[in-house]
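We begin with a single chain expressed as structure tokens, specifically the form predicted alone.
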Amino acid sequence: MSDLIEQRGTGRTVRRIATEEAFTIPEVADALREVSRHPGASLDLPLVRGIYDAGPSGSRFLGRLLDVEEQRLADMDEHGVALQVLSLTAPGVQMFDADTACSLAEVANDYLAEVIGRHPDRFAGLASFAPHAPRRAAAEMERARNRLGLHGFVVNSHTNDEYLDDVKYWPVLEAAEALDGCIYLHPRGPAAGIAGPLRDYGLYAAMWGYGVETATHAVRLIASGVLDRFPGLRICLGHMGEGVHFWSWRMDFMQRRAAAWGHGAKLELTPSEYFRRNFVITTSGQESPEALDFSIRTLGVDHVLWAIDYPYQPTGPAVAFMDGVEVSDAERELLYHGNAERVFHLV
């Protein structure tokens, strides 16, 4: 199949690369099923139980997560998606003990490399790792990039309620910068410290809590000053940047005030400058023309990548959204594939 797909109704061709597309493997699914059967307060458990321990009928998502090469490829062909950038679905390996997490990350990365090897024109991949074993994580990141040929990394926000700005996790950031590998900072259930008010009304999940959790992680990376230590670090945020850049003016203003009062880290740049330098965003699960327009005007079109969030979001509407937004042909090419090719080293 050609990697150039006709854009519906235009006669033009465009390469569609989807950049936040989830999969799993049986080993991780079995381990998460075991986790789901134990009590706990983690706000990941409702999703984990719903997918991995849903009873005889099974989850409507699990089959699609496990089936990479049949139903997924058929869906891509039906909707004209040339390539998916695959990543191990949340919470990845981060709910397991460190040894188990390291082992499962290696298995998942090996599987991903094998799938890409069979379909190099249809799939790329982001490597998993175990943040709670930072030195081993860095070694696995190096193996994934240099030996397996994977295209970046994925981490599902906090690990044991801790964030990557903590100095213990700096080996992970150092490795990502040295390997020129973008870290896709993906949501998971909110950490214990912010979980309380989000337990009601379904707020803990994609409606609100996932974005609050991941945006908080991203702003910690900015406000901590860690991006002065790792200026070449590249972070990708899904769901239209988890809303972080919508707060750019206020963050800049308040950070200047905090610095004048002697609060917080001393930063070399403003928060909005770090966001434009170190972050890119995707459109996964946020098909709002108004939000896209604001993002392009605020960050620049070269900071925005198209994504579906398959299988949690349907492919057809995501394609129709990007086909229909009012941007120039050159901008649509960047959104659909040009930016992904640059950020994830796909050419």
Ligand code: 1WB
The other form holds:
Amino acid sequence: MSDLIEQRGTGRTVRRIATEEAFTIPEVADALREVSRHPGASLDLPLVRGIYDAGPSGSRFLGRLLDVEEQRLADMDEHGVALQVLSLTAPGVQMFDADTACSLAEVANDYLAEVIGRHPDRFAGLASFAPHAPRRAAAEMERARNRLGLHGFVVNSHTNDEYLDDVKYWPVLEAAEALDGCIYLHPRGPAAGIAGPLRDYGLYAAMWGYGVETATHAVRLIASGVLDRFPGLRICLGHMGEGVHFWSWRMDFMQRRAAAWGHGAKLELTPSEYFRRNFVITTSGQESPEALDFSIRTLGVDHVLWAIDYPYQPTGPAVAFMDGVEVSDAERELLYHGNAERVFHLV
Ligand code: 1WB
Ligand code: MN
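What would you give as the form predicted together with this ligand, now that the form predicted alone is on the page?
What follows is the whole complex; the chain from before opens it.
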């Protein structure tokens, strides 16, 4: 049984479910290559060029993103990963015009459903949608959950420099809430409005800019009051919550002040209460025992899910990290699979 691999050195078995695992399909890769050949200021372009237009030698990621059933399954077997929750890799369909984005999301979701159909015990999947066509996005979300049986949704932060708290995107939030589908709020390159100082020193990508962009998006959802409108909305943040909960005390204090001074929304809850009610986080690409300990202590162990960030992060160290953290057996079971099963409807 590949899903019950001995937890290193302990003689115990554990079911490891990885929750932020990236793939692509040829249609999306071709469209991104096309986008990458046009000039533009988007901070997604450097990585998109590097991955999809890397020339004859190819990028080290593209082959791994396109593969699901060969090298990836072998990697999962080698490291005792029972199941990957797959999502179309960043920036997803969000750099394409709305019509192209809608059709490519449908193609990607159909592909995902087929792969899961062939390997229901090894893969689950988060559906893509085109936020810039909000009504079609909501319809695709409904199809993906109810007809294709996909397990939640993924969105790669901003769309055309806009954020989901904007009333035009409420159909998306309404659909996610109604379908009980958690939205994985995944990073992409920072929006134009915050891009300037992130252009230098490689700051725009995973080292810093992805987190600034995505944390800002999450804090907008909290501070806008949109979670009073959609109290059942569930959001998953990778990379140890993009650091948002580290700011809990200061955000609670300053949001109250901002509201009193008329700069902020009048909210029913404090920011940290929304974070605990509406958000869960994953450990993707953030293998720090201290950050994990802080997260468990402040959010509760039921709010933290394991993830690798395959293929951008190697599987072995991600497994060694979670195998090695000092938590009880019951807590490790929640981190490795119990929480993922609950959040993404895997059982
Ligand atoms: C990286 C990570 C690159 C992610 C990506 O390109 C995405 C990276 C789209 O580590 O360089 C990711 O999904 O976290
Ligand atoms: Mn990722």
